[in-house]
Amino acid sequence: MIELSHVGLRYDGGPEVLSDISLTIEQGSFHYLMGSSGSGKTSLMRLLHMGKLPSRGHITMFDEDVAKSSRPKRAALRNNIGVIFQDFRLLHHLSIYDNVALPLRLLDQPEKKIKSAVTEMIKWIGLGEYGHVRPPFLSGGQQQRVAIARAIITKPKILLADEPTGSLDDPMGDSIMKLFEELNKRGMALIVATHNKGTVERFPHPLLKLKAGHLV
């Protein structure tokens, strides 16, 4: 689904923060992305969800050359990619229901279809009775579940998660990982950026490691 070939990335003419990254992400795969602070994990995640374009090299997503694609085409490609940010980025003035419904509304889906999909989704993440509650009144683990629901409500082909368990204790983090593994069993590809070696040991999957901007 995604192929990076000798990709480099620099910001504002500075030194490269990623160098010669070559990587293939297959349908239904599950990878961890690890590396110390400053190794380039966040930059690589930005490339993967097209928040940044490469300074050199080529990125092909779903048979499209990202650099040569128009903005509308990239926006269409982005619909295949779900993203979970480390800080959740939930809208605190909206209920859980409306946070999860937002991506579908941006796609102009009919409200009847949205209601059915969102109701089923928040039930699946174990928050069926909390649809009317706003994020500030939820625990960190509950907010993370809402972020996952919002990221996958459009049924993307790949899910990118940046430190999804970083602020959670091990039992809550493990419950999030079990949700990820269930999504993977259903055919969704996942890339999970983490520094938690315990999580990697308890839920083993192939590991991508960055060191000073290089994939090692």
The other form holds:
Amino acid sequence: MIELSHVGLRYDGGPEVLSDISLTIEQGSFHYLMGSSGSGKTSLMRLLHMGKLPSRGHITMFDEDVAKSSRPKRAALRNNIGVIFQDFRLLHHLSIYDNVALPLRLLDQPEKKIKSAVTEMIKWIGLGEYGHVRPPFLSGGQQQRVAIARAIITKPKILLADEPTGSLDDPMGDSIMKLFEELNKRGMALIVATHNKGTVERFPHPLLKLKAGHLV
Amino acid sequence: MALPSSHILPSSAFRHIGFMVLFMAVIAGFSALGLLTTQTVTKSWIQDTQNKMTLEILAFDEEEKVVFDQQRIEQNLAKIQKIIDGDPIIVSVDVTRFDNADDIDKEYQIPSPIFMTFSLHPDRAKNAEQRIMNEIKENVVQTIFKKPEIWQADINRTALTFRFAFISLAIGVFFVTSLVLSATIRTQLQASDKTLKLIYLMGADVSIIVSLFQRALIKPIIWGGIIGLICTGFLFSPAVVFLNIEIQPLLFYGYLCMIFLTFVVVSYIITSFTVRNALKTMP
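Pass me the form predicted in complex with its partner chain as well; I've looked at the form predicted on its own already.
Below: every chain and molecule of the assembly, starting with the one above.
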């Protein structure tokens, strides 16, 4: 589904923050991405959701060479990728409903379809009664759930989560991980960047370890 | 349903653009009225000069640097009238004297020139004017003739200057509008940077972001443009009536509609260009 071959990344002509990364992400797989601060986790996540293009090497996503694809083609490829940011990046001036509906509206879906999908999704994350509430009035865990709902509402083939449990206590973090496992069982591939060893032990999956920009 | 632009851009983002377009529409409307008036007046003046020839009996001798007395000027007039009397190609003659000269002219007895306008027969021979000019010049040296073509060239030159000024004004209006729009869009792009990056990473193509900005801008441009053009109508209609300018209303309103459409088209192009240019570094 996604293949990285000898990929390197540098910012503005600086030193390489990622070097010679080669990996394959298969459909329905679940990987943790681990590494200390500054090891390149966030940079690798950026490459995976095409927030950056590689300085060298090749990334193939859904049979398309990312660097050679046109911008509209890349935009279409991004529709297959759900991203959960460490800081959630919810739009605070919009309600929970409108935040979750955002990706569907970008896809020009009919409002009737959006309403049924978003209502169902908000119920599934356990925030059925909070649709009209704006994110600042929710707890960190609830905001995280909204970010997950927004990332998966378009049923992407792969979900990238950057430190999804970083700011949550263990019970809340575990409930998020259970949501991820449920999504994985439905066939969605997941890459979860974390440095929480407890989570990795309680929910064991293959590890991708990064050290100083290299996969080890 | 397309993503409402208010979800991404604050509703107040482009509110002041409407006021700018309103103001600019009034200026562009003034420019359109100026163009039309120039066109109408020029046409009327050109018609007035057809089959007309003018003659100025000078009040001084340019070569000798001598100022004539009024009596001599009157004598020259009498000579000319005698020459043209009964000429079949001259239909009528208008003589214009400057009796309302300044008090200072009267006090120092400064003589005034006399202007004559000849209405010529439309079916005259090709060299008829030249024949009359030669006959008069032989008898009265101190005269200046102007044939219709010379008047028409003068009128056209003046009209061209006015047209250039009014068209420059209209171009200036659209240029300033484009600059302000571009600066406002850039500011808004910076202010909404995080949100725009977010939707970009969600799969929004640049064209979707361009369309968000265009939809956010179209409302203030439409109301600003319409109110501006209504104001133009109210402001300038009394002037048209008062000055008795004969312009075709349909043509005037046609111009106003064209201005409105130009504002919309210019805004769309500038928005697209500015947003695409600002987002060109996005992967």
